[in-house]
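Only one chain comes next, encoded as structure tokens, the form predicted on its own.
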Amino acid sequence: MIDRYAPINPKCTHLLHGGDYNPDQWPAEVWAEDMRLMKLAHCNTMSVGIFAWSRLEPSEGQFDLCWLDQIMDMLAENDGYAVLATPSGARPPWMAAKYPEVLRVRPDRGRNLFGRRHNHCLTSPVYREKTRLINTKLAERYRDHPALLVWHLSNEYSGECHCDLCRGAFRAWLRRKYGSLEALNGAWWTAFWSHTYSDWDQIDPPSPIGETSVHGLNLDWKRFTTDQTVDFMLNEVAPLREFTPDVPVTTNMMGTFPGLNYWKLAPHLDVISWDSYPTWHRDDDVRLAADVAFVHDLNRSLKGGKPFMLMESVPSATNWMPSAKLKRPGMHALSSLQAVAHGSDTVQYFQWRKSRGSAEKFHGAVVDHVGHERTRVFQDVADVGRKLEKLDAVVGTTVRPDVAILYDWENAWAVNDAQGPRRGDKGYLDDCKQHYRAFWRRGIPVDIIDMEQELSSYKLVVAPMLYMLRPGVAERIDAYVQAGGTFVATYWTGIVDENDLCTLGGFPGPLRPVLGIWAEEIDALYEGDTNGVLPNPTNALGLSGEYEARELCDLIHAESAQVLATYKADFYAGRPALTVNAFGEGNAYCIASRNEDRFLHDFYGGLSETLGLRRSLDAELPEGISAQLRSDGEHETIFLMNFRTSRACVDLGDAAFTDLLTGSPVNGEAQLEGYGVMVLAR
């Protein structure tokens, strides 16, 4: 098992620190000052050229890379590196004017005018040809340049197109998947509302002016959009692989963005990167910190534990939020090091220098409009840079958790498309994060996986609201539990197959034997309604008292399962609310209702003791304190973070550490100021 990975690129063995740099927006006399300021900010890497197509190719076939030559040379001369971008995220005006097919068509079948970002057709042969050409020019030009560190594909792939080209590609995709209309009609249950298709050309993507109620169609359109994005991405990456096979490739993702299944993109990337913009200081920083940690762990998990890149964050205010609230003192360093704690080998920003005009001129940046280093934000960034320079020991290290939480994009699509038991967003992602928080608060590392991943390395696998079961998934869960694993399911599990067709013979479908229950009905409570969950006095997990259930309550029958808790009220009072089923060498639990945080805290507390789940730090963590481990299998580094505004103390017992940020020994008790962080080495 790999416990230490090579650096992102062997050219640089340090943590990367920098940001999105747009010299194409500025006159050349500013560039030398940028280089001076980068050194003062302790930045070593800049993302360059992300939206520079108009400057790189000002008219069709007329390329100007001389300015980029200067930037690449200046970075190299100043001991800096480039995350060099392909510019496909925003096409130049001349292209849209000459080739209108490159512009997207909306679901209402109207074609967009030129403008914005990601307003391009992923299927268009013209756009693919133009993208491949400019990428070839960049790869040929800079393949041996000392500053080239990483390729940055496009920017935040997203969106869909409904033009004739895309609709035709969708039909071809369906032909390959189903082979016959008979198979498609069966999978989509098109006899409903007399929607049976008799010709492939009758099939159109979902549209507000057409079909939206065939759930199999909706699912397959989303799958197609992901596959078409991957296909476009592979067209982009081909010349980069040809001319620079040793330069890693990434594209910046957007957390749990619902439009694309990132597990399909991940195999084609050398390193994962993502853009993080939390709304700190709005409500509860502690809860938000856990939610952000969930997404960091997801990005680490996308490549099996390999460190990722924090490609974009903001050093001050995010201008497109409802309120552009500034980060309070200490939060920039804390949130930056939180990313590193959970597996990032970079801290990068959007943006380096504030734009003078257009939509993001008030978005936070390292260099403000005043143009010098004598600002609070610049000094915050420089402080982070100095801290990162002390953490070479964590580069390439990772964590091997005992716990996995299953968050699956296709399941999310299907759950939210279902017309019941609640309309719209049914809280699937929130459920996953709620279960995650119970481990985060204890300092127990967690992987975030989808339903296709291998389970055998985990002691505990948690699958909230596993509504959809794709082929083979139930069999893998059965085998995992049979072999001694512990599996936790919840309400609204095993309801449909991969085509969103309901399971026949009783829910949770193929998981019925391993869970040992039959789910007969589900009660969707009105807002403000609650029920109670009453643990049996003899339950082995130590649950006691009464817990609040809200929103969703599954009415289940215990078949082979043992009942650990029951409902308190309503016509299903006394019915099972929590069960465990011994299955082979392992156990499978079912939590039948959506319960308050306190229930999950106590439930997973009992399980963590029973299973001996590994913690990042063998200490009780006060509320708001997070501990996260990175290791090479021999040496451990523990990030201890305080997401409260007040001082907190952590009893370390007899353990002795050194704080890598200060070089000071830490024994007995660790004292963290508000928004404070320590990086402890044993």
Contents of the next structure:
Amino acid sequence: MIDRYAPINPKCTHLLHGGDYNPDQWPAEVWAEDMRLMKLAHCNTMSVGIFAWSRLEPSEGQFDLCWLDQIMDMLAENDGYAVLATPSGARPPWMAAKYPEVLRVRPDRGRNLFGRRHNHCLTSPVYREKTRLINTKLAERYRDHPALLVWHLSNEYSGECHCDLCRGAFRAWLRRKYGSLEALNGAWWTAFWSHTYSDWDQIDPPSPIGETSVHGLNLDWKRFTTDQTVDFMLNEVAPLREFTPDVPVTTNMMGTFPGLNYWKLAPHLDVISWDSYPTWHRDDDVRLAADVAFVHDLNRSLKGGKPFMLMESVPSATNWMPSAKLKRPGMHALSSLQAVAHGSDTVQYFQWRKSRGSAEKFHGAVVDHVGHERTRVFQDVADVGRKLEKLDAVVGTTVRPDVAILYDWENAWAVNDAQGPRRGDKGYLDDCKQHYRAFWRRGIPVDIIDMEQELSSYKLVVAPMLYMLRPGVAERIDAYVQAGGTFVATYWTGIVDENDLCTLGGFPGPLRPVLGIWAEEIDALYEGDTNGVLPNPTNALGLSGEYEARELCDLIHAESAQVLATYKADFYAGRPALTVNAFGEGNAYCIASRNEDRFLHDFYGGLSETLGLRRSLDAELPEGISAQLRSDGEHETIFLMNFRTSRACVDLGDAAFTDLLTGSPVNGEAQLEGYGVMVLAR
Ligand code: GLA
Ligand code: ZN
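The form predicted together with alpha-D-galactopyranose is what I need now, so please give it after the form predicted on its own.
Okay, now the whole complex, with that chain kicking things off.
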């Protein structure tokens, strides 16, 4: 069965290649040159108008779209397309001067002055009216324009506002959610430190000069901020849907940015996009490559496997990292194709042309201040463009992994808010990435999902530190395992409910039956302290020897579970460190301590054999080589990527492939140069 998505917009059946383009910063003479260079760079798409409001509406109600008409026409004449932005990410000074309510209020209740960007109230009726009006002008004007390909909503939605309007909206949101103050006081455990509210107006958002200690409030404020952002976004979207129902809408996200729960934005978007800025060549590129892959997979999973857009990446170096280290030769193509390997149908940049002034004038771009194409970076970009032109076959293809790792925003909020068992960052995201690496190293594709997603299509679901369980989640995990699924949990699971109230009657709360354990206490080790995990010699996963445990050790009792490994030392030596519980047709594992990478590598190695987990490529992958599959159910394309600087070789056995990038046959031993990539089709 063919399992292929339509192109992002059927107008263009190629992978998209291009960048954030700010013609509004440049005189018209430069535009024609941009078009010439765009073709030389093998770019077909420009993201236009992201911060162009003061050029689009120079004074209140005076709209000037003539310059944009010209740009749109020029793009179309040059076989290019526009990812056209709505300009709400930054506003003109006249608006802030006349309507101060559009500016954001900080948690300390001071209102910001005009300045920078992303500095707007999420609730202000004036700002919503102004964004709706300008979006209507854009949508009306370009509804039938051949260059219009995708709508780019605002830019990197983020932040919160504490103005009277936003606080009022928060209280209304709470009333809708809880119905009564009694219910709210109960959910927030407000009897603690005499916090019982007797009037809705007494409730304020968390603030460093006010409340920070009511965890239920903290959680609800974050949920509200996400909902209010969605509400703001829907107001922006309405005119676009009205005038251009067939033009897909996206907004550029920021990976695992903690400020917004992206799962709540995703259903309102037609295509997911994100901005990726890894710090290549700083520490360990192999490790970083796996971390980036995790986020690409998250973005693909946000719409159930639908290809996403790499909306921003840098062709050379950013200007905001501690050091603006240049991408070494090969890395630009490698990191761009890595995004495609994981499901992106685009490679786009910030930015097309370096601005001449202001804060981003030294940020990497396709066209540098020198102004011509004879630069290393421009040639690297053109090379990527030529490669992408050879990959039409991957447009709309995806991957259907056997494995899902559960990373949940609300869980992250709650985990990091908890005081105990460690201070500061509890390592939840790092844990998820650590488990992910064990699959990445083996070329086993993975989806990254939150706790609301359907589990039944996976053979294995891994849920590190599932501290919070929202209603219905434990029941769905039970049903999944009952029906034959394999579930892996860790320490600090099932501790609180959706209000951040602790489970009573024994952790892991509602997951106690499926895991077959009771977690009585958790030991947090000091930095540098370790314990050991000793596998039981008869364990079916083939674990042997000794593994190091650090930081967190759950002291669990096996109730119905079988013990596969025990702690080596301390007063809990001999007690369970790894368990499995047979439950219905399936099995549920608990890894009780935070262990070294080698443990997870071996543990998932054993599980992948037992479960027959699908790999992207049937081959042993040397350290630092990643294999990633895209398929339409019948035709497979395998991206083979070397994140090391030295040459590597992969034994392909008898399989015969063609490298789509070179057109050459590849079989037997595939030789990959340092930072080399092959795109293999059978
Ligand atoms: C973000 C923004 C861009 C630009 C880049 C610079 O991703 O969306 O406008 O500022 O950062 O890296
Ligand atoms: Zn506000």
